[in-house]
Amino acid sequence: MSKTFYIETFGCQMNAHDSEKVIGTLERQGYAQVQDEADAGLIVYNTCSIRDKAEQKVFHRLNEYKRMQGEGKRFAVIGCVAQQEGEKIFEKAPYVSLVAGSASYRNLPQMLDRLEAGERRITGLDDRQTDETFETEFTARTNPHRGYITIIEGCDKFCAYCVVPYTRGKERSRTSASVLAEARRIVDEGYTEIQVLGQNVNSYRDPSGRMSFAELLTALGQMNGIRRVRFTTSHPRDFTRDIVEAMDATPTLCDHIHLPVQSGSTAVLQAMQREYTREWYLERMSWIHGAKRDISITSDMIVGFPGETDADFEQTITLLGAVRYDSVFAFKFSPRPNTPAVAMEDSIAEEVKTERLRILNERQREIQREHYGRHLNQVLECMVEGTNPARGQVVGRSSQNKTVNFVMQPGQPAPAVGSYLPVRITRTLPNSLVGEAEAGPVFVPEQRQRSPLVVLQ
């Protein structure tokens, strides 16, 4: 087997920086990434199992590496899947070599090493039992202009529909020293922007004890160099008033908190095992409408969920006129392998999750419609990202994590890729916003060469 290899990502930011850090650990072994499956002697296949028939769509991408297996090729599975379908892989597709969780990812070298001595089938299933996180300081940081950190991983909300808490382990935090060191190593490499991740990133528990999780952000937020942070995925249960309060202190804390509530209902959301009421939620949304900033909040729902009645939907969408989200991520209900809710009779007909999902996003469409138009004539800070050529725009993206397509003045340069520039507003979308770079200071932070990432959705 040479040592190069070609990797695939599915599903969360988690995923994509997990593959980071998977990467780096690679790279650390000595082995090259290669950008075509073709000229890679490991190919890695890092998977994600939260959307309907995720396992099915792995096994369909394995049955087309499947020609290439008599080519002297070794093929990995890490990941969701992986823990969730663990030596069923073997099964399935016997010319799979390695089938790694994400709790066994610091094991990863070991693995490699096997793999080298001609091991066959080689596993990486840890059980919920661990309290060890992936730390490395190898990470082949692949996104040009946002430097990735999780702080948290797994979960012990154990939600009815969800299967995190099973492929993810048990929730085990950084200490908050090891945070800064590393994004402090991020800084010196020129990142301006960092985003800190979790499966429920405000569930934060330094195990040293000396910081709270709005205390860790506003750490972050003032170290030297640092521009934008960001957070995600907030749960509810554990979002505290200390949050907003850091972000009103704190000018470098991004205006974007995504705050998933799943349904509107109480009764839904005690069947889904969310551990809060639409009551608590609401209390939590006066915290972040009374922020002396503009705060854009974003969520997750669900449609559908088994028991879900007319009459629980209809508090779905007085939830989204309640709120005024600036952008919702809906779905319809799945069940999931392993969940709680596999056993509960999924009642709802296909046809009512399509009409629901349908009305949904509809009335969230016509609120991010109006709700957008409140940027109309204001100059917001953008990070450039890439060019649109075909329309000769500049594509950025403003604090409150909204995309911001804009064209340059006459005579200006383009601006580099994760340069920051002042743009005025002048056209609102539903999903975007339109605008003019002002004539303005801008900050260009020092260049750096990034290889791609390549994500799958």
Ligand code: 5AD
Contents of the next structure:
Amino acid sequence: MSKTFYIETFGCQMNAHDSEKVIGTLERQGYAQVQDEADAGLIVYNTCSIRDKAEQKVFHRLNEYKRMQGEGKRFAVIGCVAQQEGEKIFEKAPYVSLVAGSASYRNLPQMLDRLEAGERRITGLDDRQTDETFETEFTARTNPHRGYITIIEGCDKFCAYCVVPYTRGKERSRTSASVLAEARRIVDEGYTEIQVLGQNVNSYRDPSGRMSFAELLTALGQMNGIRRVRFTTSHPRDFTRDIVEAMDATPTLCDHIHLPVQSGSTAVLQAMQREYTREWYLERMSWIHGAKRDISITSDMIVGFPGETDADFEQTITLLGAVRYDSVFAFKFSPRPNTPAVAMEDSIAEEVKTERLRILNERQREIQREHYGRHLNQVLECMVEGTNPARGQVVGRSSQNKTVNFVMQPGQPAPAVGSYLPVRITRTLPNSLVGEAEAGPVFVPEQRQRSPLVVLQ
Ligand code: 5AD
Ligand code: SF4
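Just the form predicted on its own so far, so send over the form predicted together with this ligand.
To see the whole picture, the full complex is given below, headed by that same chain.
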């Protein structure tokens, strides 16, 4: 087998960052990444299983791989569908040699040795009980602006609709010392923005007992060289007031919280086993609305959960108005294997789900159109991500994670990617902002080596 690999990644940010660590591990073992699957000795497929018959899509893609079989070519299926389908993958796609879920990636070097030795049925399907996390210094950081750090893996929440506790295993955190050491390393490489990740990031519990989640955020925010710290995804159940207090006290903690509510109806939340009520959630919103800075709030929502009535759905719509989110990712409920909700009758007709999704998105768009208006004439610090030459615009990102398209002052040079500069907002749209660079201080971080970008679907 030639020591080249091609990797394809689906799913959430945790999965994308897992791929960065898998790429780093492969490179460490002497593999070189190629951008064309035809050139690869090893094809790695990092899968997601969150919604919509994901396993069918995976098997469909594996069928396409069948045609690519060739001298010495090997296939590895990893991630959430790998964990969920396990050895069934070998039955349906016998040309696959390695099937591994994320809780087994720490054993990847040994699995690769076995693959190279010619073994054709290698599994990493640890049960959900492992206490270990995937920690590696070999991470191919593919985002040139943001360094990701996973601080907590797995999930113990068992929401009735969700596959994650089954695919990613038990909740387990890294020590604060190890997280801070990784942050120090990547800041020394030149990153100025860090995003800490976890399926429930704020359920973080330092195994050494030294720091709470809010204290860890503060320590990251105070680290020399760090300009922005983000965290995602938070869970309302574990959302404590000290997180907002930490944000108040530490300006480098970005003005954004992603706090998925899933439904505005307490009855539906209960059926979902979310373990909070509408009022509990709204109380947390009031803490955030009461913060010293304008903190952007975003959410995920599910429509058409089994038993959701018109009145329940109406509660979700009124919640949109009460919170005034800056963005909502809304999904139709889809029954997933192994979850309690799969045994409930999927009682809401597809047309009703579609209609509820449409109403929700429409209402949210109205809210955003109006709510984004608050930024008009504000001066926001933007990090430059690139340029849009066709429009003569620079593309930047605000602390609230909003896209800002802006022009430079006449005669002002184009800013370096990764630099920060003040931008006055001249126009607001429902999903982005438009502005002009101000003649203020520009911060340009030191240059660093950059890895090629992973193409995310
Ligand atoms: N059906 C629909 N949406 C789901 N999500 C998770 N599981 C399901 C499911 N079975 C959504 C939730 C979660 C987001 C990542 O995906 O809103 O927050
Ligand atoms: Fe997909 Fe969930 Fe797995 Fe992320 S944790 S890859 S969203 S199934």
